[in-house]
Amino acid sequence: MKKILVIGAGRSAVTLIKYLLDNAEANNWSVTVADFSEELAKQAVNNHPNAKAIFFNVTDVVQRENEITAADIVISMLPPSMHIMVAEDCVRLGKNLVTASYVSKEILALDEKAKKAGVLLLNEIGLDPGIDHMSAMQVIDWIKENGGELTSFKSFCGGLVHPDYDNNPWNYKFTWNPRNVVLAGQGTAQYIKQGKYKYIPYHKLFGRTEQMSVLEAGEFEGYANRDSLGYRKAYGLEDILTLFRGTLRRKGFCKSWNMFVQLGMTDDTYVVENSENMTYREFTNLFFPFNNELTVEQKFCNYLSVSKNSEEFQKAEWAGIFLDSEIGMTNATPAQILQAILEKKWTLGAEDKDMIVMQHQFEYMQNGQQKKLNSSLLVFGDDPRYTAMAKTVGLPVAIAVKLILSGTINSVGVKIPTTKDIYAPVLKELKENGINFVEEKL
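Taking the sequence provided, give its structure as one chain in the form predicted alone.
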């Protein structure tokens, strides 16, 4: 019996764990779900005969080593900074490891040791990163194999609310870690366009968007991700003229979100004095010049050059930033306070469903002709637990684990799924599970 250790039973792991349990008997697997919350692990296992749930403290060296030693393969769904502890043990103990997170410098430094130990550390095999890599490389390799030369590659992905449950003026609800949403885009975005390097500072990011439509899901806008340039090497596109990766939102979102950025509400670098006794309204008033004669709403409109009838003001008002509700958080940063305000309005309801939208846009020369191809994905969630986000993050991880245990994937070292031996079988099974790209020649 093959033993699978899953570390972490949070929201993004529910579909992963369900897949492993559904396939455990047929594949002779034993699944251990380990989490700091034993109750959460028990909920995920749900008394399955081929599984057990345990309390797990990843910083407990003895427990970590014992559980990894007992496993044939390890899945880490921990926060990214914690993967390294697990990865080092996996290399030392000769166990393969799969994660959905970006490859960190610390993980990458284990490459040679992992190769010598015959261990695979497979990272970036979730949604983004993950499905984006695999689906893009499948088309890129196809274009190259058919004599094409890529001149432009743009890729966009977004986690959004299902159209049938899109019932607020922002056309948005939290479908993954709210903190990451509030802090998204900080730093400087960098990409290349027609051979020229381009940089967008954070305070300009949400004012520069690209518009597009995706299948039957309608119109979207995309803002630039932090670093597109690193993907040239990862995708074998060192000489490409245009490479851009972005995040998708519904049209109008970015212009309104930009208000919070310009005010400084997304800043996470300092704490607000006396935040526990402050109201949402008082918090908003912090960011305007002192003036006792104007209301907070008037200051907001004057500072941002919007009217009370504008969509931007109405979205801000709906979000609750002018309410007299108490924050109740001690030593909170502006970003933490804004997150708490938005969580009151942007959390998925008991009946809500989410949606994943992804689109790759390819331009290439073939036989002297300029050609364009879009490859698009729509995935809908089943309910607030089995979300589209959980499906698209968890299924690629689970499928990869099955393929590693069966010997279909037998690479070693630190890998991401950009090679055909990994992406081809994973995409094949994703398609069988309803995660399927639609290609459109333009």
The other form holds:
There are 2 protein chains.
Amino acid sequence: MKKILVIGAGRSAVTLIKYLLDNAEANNWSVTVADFSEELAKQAVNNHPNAKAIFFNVTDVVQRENEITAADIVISMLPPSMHIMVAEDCVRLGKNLVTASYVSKEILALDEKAKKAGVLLLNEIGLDPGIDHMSAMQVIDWIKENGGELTSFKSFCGGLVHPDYDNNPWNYKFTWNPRNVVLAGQGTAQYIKQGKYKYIPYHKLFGRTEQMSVLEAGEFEGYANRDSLGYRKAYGLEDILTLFRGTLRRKGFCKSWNMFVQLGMTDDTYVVENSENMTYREFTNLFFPFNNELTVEQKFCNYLSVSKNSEEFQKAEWAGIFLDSEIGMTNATPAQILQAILEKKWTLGAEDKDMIVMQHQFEYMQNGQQKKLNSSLLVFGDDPRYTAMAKTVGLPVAIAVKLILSGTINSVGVKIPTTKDIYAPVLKELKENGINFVEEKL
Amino acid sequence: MKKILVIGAGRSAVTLIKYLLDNAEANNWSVTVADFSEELAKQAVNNHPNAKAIFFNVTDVVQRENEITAADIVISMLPPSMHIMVAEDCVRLGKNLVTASYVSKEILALDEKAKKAGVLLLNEIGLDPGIDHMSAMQVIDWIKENGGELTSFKSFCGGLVHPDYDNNPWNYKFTWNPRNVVLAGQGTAQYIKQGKYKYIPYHKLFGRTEQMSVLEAGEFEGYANRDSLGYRKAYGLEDILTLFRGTLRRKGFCKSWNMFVQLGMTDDTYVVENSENMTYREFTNLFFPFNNELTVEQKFCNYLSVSKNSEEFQKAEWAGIFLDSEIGMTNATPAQILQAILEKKWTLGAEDKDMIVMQHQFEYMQNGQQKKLNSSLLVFGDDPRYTAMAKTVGLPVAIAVKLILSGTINSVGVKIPTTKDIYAPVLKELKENGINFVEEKL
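Same protein, different condition: the form predicted alone was shown, now please give the form predicted together with a further copy of the same chain.
Let's see the whole complex now, leading with the same chain.
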């Protein structure tokens, strides 16, 4: 019997754990779900005969060593900064490790030791990073193998509300960590287009979107991610002329979100004075030049050069930023206050489902001809627990674990799933589980 | 004979040292000028009979202790982070210390020890901070003593080119550290107006200026500093309804500078790819959406919604951002590249003089009447060495040293010059040295 240790039973792990339990008997697995909340671990295990739930404190050196020693493979769904403690033990104790997080410098530094120990530390095998790497590399390798030369690669991904539950003017609800959504895009986006480097400061980001349609899901717009340039090396595309990665929202979202950015409401670097005694309306008024003759709504329209009939104003008003409701938060940053206001409106309802949308856009030369190919993914959540996000993060992790235990994946060292030996079998099983890309030659 | 140790002989110290040397014989002072560049120290001393120049390494514990032990008072004109080494020795060895820098947390933590040792650590006694504190507090205390209640305090300061040498379309030259000018305003400006808190994000800062005229120097505009709110406590104005501190530029400067901010050219958080092979023009093109049909000038006008006849475009073009000149810098940030471009245009000429402009604007209630009072300062540089900046930074330091040595100032502990025992005698001597405020009742 193979023993699988899953550390972390939070909401990104539910589909992962379900897959492991559903396949435990057939594969002769024993699954230990370890969490700082034993209750959460028990819920996830749900009395499954092949599984047990334990209280687990990752900083407890003895417990960590004992549990990892007892396992054949370890999955860490901890917050990213905590993986390193687990990874170091895994290398020392000769156990393979799988995570859905970006490779940190600390993890990367274990590469040589891991290779010597014959251990695989497989990271970035969730949704994004994860499915994006695998699906993109499958096409990139296919183009190269067929004599093509890639000239442009654009890739977009978004977590959104399922179309059937999309019933607000923003066409958006929080389907994942709201804080990350409020802070998204801060810094400077960097990419390359037709050989020219391009830099977009945060205050211009949401005004520079690209439009696209994705399969039957309709129209979207994408704003640039910070880190496109780094993918040249990761994907072996050092000489590519255009490389752009972006985040998807429904059409019109970015123009309205940009209002919050322009006002300074997404700032997380300082604490608003006296926020505990302030209303939403007073919070909004912080960001306009002083004027005691105009209403806050009039100041909004004047300052941002929009009319009261505009989409931006309507959405801002719907979001609640002009209400006299109490904020009731002490020592809060603008971003924290904005998040609290939006959570009243954008939280998924008890019956709501979510949706994951991904699209890769390739342009390449083949036999002297310019060709275009889109590869797109749509995944819908089953229900508020088994969300599209939980499925797309958890399934590739679970499948990779299965393939490592069966010996199909047998690399060693610190890896991400950009090579065929990993992505090919994982994508094949993802397809069997309903996560499949649709290719369209344009 | 009283021994004065001056640590640091850089350009902010030249007037300070000149004052000490000019007054050395009359006051029976011996002055030691200590610098890591012995050459610089020698130039400053210029063979004066009451002075000596020495090589000095502030991190050399033995030398530091020896020189401080031999002194009666110490002046540190080192970079701010280095004061603490000197301050700790001064407290331990029972010597008074004067600096023109903001009180750091580390220095503040020495307060109790300094009091026990009977030592004064006097900081923030240069221009800004320094003259601003003293001149503002003199009026604030006068208003309070005369039964007035301050309702509004605004204070502006700028270092600019002397009007006679103001011969470029920006009406600006670098009269101090160019890097600080390029980075100025980053973060979020915070202030209070008529009891309402106000926050201005960086990308809106240069679009929200106040206009004013200062004595015979003409028209200026001021943009908000980051830190106005902290002055409520420092100046004993906890309940004031309006408090605003700003930086002065000539009218029209901010609107044009805002172009660089909007483009992202002042960003210092990342390194531009391939800057070593790039021209000014290519640098500018980094910030526009890709377009290979328009010229860089056309893209500038479209992106920023200005015409080629606009003041902004004319100033940008004059600054050189469209030139085909090589940048010739490796691993440079946008801010570093912009600074290098502007240094070709904004460096003070060999004969140029500078100017310091300060204006405090007070509003107060007295005997049931609303009153307004402006207090303004204009200082012109004598020549490119004895600049207005060097005079206004160095003279208050030198005068304070004189007053401490004579016993006129006899506080102990960590101080800034916001109390009458310090500001009154210093302002009196500053006036005798040509640095005097003009009050205007409005």
